[in-house]
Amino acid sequence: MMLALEMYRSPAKFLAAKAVGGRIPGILTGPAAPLRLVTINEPKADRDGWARIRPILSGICGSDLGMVTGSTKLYFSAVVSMPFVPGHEIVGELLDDCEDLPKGTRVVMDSVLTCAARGVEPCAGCASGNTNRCDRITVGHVAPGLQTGFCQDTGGGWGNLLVAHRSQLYAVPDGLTDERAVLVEPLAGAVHAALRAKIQPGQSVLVSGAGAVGLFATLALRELTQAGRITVVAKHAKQRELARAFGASDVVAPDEVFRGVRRSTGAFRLKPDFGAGEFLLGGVDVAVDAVGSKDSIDTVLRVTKAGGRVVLSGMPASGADLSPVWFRELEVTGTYASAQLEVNGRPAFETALELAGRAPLDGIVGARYPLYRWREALDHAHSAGRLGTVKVAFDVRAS
């Protein structure tokens, strides 16, 4: 038996969170939360290539908050299996030998449950190394689940134990602290986003959002591409400070985006009638949305030059105005998780482990909570930007 936070199906709580969560944030970790701290059976690692992992730290991701708050789209309900233990950003210790990895090895985990993990023949995505595009995430000997942390059979990082397949695991170098290692999974996502952006030397880039997704995207863009000017949209003082430390050329507030991009690119700024949103003729070469909100997506679409590229790294909301996509012939690119064979010929996790070792990440994990303080942890994560925190994590060892 083990202690874990369990997400369970509750249509009433889902609807309540969706209806009032944005106006009364405290309700999201109170009576409307479809989450409970329970003692449940440990998941089993009873097939070849699988092993048990004891989580050390497990991060709280925006997608985790989305499922608690009811903002996650029902589109994803077909690729999860409930009840499940959340938590896909982990550093943990192997409790079993796992092929070439001995018991006791510290590991991080690529959470996507691919064909290899499910024991089925590789789909086109997996066969090409684009494992994040796996078409078999609902079949095989594992319950449906796009990732560990959304699957009934595997457990997740918000519990005392989970199971993972060898194909998901990467050994953590001895010199890398747990606080840095727990950031490898979101860093891998940033690596994937930076490479998918296809930045040409000297191109201008806008990153909308300076939470973990936006800051890590900024870092990866600066480290892995030959981008020219990188402008980051940041709301809070600590975010502005970190954006510059991670490689931003300019940092602007949300209400300064159009003015700042117009000034830096020489674009024309237009204001349509009747309060319709302003837009630019001209603008940045590439824009990265790292928030997923309607306002953020509208912004990146309206400040990207004709023929430019917009990269969606945040889980997108509905309601964005797609007029600029048509009128300015924009290329819209999605980025989900990371691949085991990126366009640079390497797994994103290998590059992310290197970034985690050398980037200025001290203090990025700004708060750690035991599982029994989960309501405080989620409240903190929900207000992280305002509180000057980038990443909140569960300290599972203290639970």
Contents of the next structure:
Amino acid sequence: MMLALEMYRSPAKFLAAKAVGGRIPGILTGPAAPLRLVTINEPKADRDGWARIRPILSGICGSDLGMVTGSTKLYFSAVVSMPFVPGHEIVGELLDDCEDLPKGTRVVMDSVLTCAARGVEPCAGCASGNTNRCDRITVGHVAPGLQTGFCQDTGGGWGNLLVAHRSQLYAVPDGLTDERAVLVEPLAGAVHAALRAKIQPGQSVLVSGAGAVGLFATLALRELTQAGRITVVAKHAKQRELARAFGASDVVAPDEVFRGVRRSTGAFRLKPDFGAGEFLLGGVDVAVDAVGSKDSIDTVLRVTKAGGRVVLSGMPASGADLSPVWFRELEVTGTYASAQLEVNGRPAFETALELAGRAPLDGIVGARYPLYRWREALDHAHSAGRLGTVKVAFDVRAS
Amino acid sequence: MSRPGFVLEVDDRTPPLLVHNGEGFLLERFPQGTRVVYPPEALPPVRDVDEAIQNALLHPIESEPLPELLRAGMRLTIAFDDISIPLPPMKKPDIRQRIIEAVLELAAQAGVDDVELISANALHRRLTPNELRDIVGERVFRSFFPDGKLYNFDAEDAANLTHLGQTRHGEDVEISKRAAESDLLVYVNVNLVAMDGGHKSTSIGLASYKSLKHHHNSHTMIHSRSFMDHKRSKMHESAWRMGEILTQHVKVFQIETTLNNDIFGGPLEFLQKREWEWSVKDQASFLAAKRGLAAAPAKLRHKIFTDTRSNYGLTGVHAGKIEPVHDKTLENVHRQHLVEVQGQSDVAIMGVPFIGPYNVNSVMNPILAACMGLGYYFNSYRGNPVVRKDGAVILYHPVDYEFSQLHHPSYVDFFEEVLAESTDPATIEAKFEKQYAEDPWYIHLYRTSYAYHGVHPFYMWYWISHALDHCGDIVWVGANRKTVERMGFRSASTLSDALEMVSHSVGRSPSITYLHNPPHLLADVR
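Return the form predicted together with the partner chain of this protein as a structure block, the form predicted alone having already been given.
Whole complex next, starting from this chain.
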């Protein structure tokens, strides 16, 4: 038996969270949370290539919060299996030998449950190395689940134990601290996003959002591409400071985006009639949305130059105005998780491990909570930007 | 009979003194011993303005009379100063209208039919049709504007600029093609202060950025001591050098006018007087104005000030060759504005009023407020600044965060982006000026809307560089703390607080001079 936080099906709580979550965040970690701390059976690692992992640190991701707050779309309900233990950003220790990785190895985990993990023939995505595009995430010998942390059979990082397949695991170098290692999964996502952005040397980039996704995307863009000016939209003082440290050329507040981008790119700024949102003729070559809100997506679509590229890195909301996509012939690209064969010929996790070793990431994990203080942890994560925190994590061993 | 400027020392019988404070005024009790410099009263105006104009055109200085310069088939261009002067704008008819009508009449008599009129606005905003009409009058406007013969100068219209050459200092002289290719360029000037007129008229008013950047830069501005003394102003020296090149190519007939200090009339007449001479009616007017303005909504208050028109009297009109004409002009300006001030003081105090050259029919944003106080008023001296080196300047203005997106779009960005990085004129010039000057959006707005050129806020900031270099402390009384901090200054709630704040540099018993303007004065500091 083990202690874990469990996400369970509760239509009433889901609807309640959806209805009031945005306005009363406290309710999400109170009575309306479809989450509970339980003692449950440990998941089993009884197939070849699977091993048990004891998490050390387990991050709270924006998608985890979205799930708790009911802002995740029902679209995803077909690719999860309830109840499940959330948590896909982990650094942990192997409790079993796992092929070439001996017991006791510190590992990080690519959470996508691909064809290899499910024991089925590789789909086209997996065969080509684009494992994050796997078409078989609902079949095979593991319950449906797009990732570990959304799957009933594997457990997740918000529990005392989970199981993972060798294809998901990467050994953590000795010199890398747990606090840095737990950031490797979101860093891998940022590596993937930066490479998906296909930035040509000198191109201007806007990153909308300076939470973990936006900051790591900025870091990856600066490290892995020859982007010219990178403008980051940041709301809070600590975010502004970190954005600069991670490579932003300039940082603008959310209400200064149009003015800032217009200035830096020499674009024309137009204001339509009747209160419709303003937009630019000209603008950045590439924009990365790292928020996922309607406002943020609207903004990035309106400040990207004709023929430019918009990368949706946050889980997108609905209701954005797509007029600029048509009028400006924008190329809109999504980025989800990361691939085992990126366009640079390497797994994103390998690149991310290197980044985690050399980037200025000290202090990025700003708070650690034991599992039993999950309400405070989620509250903190929900207000992380305002509180000057980038990443909140569960200290699972302390639980 | 007018009275000359006056210097008063505040003692226990001195009443509180009026201080301009943006769109309002206040009465301030100054420390005893404060030296108050009052502007001279308005000189008596020329009695027959039309006759004076005719006389100037027919008996010019070092030039043939205007009729002899006019002939059928020639190309005649008349350029005139834009709305940045006089301040406040003049009651109709504008003196420029009267002169232009007289010139056009002589041109018509000579059979000249190729005439164009250009507002010499350089990188200032375009004038609206109504603003052009206010200056040239209804008759001239109707005759020329519909045919496109009366228009604003466009410093970004590359096809209509002519490069006349370079000065011996390598300064480009590039002006309006129409003016450059005219057989005669008549320039109609209004001299409100000693800075205007002379070679500053054509060489700056009709010049492009390529030309202007040679003297509108931090280095030149910091070494202009002062703008009101063209022989000690590096900016004027440059303009004069350009003028030499210009006049080698273009025949210029310069007409300069000077105005008296009759600025405030009607219910604001008390602003013209010295406080201890206020009648009961003046005191009542002050109270009514102060309370009324305080109670009025911002929009109404703004309208009241925007609609203010002054009843200037003409003190002189001279025409002919640029240099000797300008000498006559300066005589008149000095006669009106000069006030002898003995020695510098530790602290200079100035009230910044509601209007400056670049916010006519608009709002005075923080950068313009700084320019008005530290660019214009600080530089209203001849000889030495009123305040000693490393002394303190105390200014009054609310310095609200208020910008006109129509007129000053690049100012907002300058305030938010450039000043956030540095307030040092040389640094921001090196890092940002070119970007702003060449920004297509600002150029678009300058050419098609009513926006000042993208580089204009830089010029305003360079304008204050002499003050920044000279003064040890600059404190604003009653100003928005955030806006003045962004500009690198400090804000105090009261004059006492301001004096306390500057005491570390000027001591606790500093000598203080309060420059009581407007009306305008030019401190002749000896």
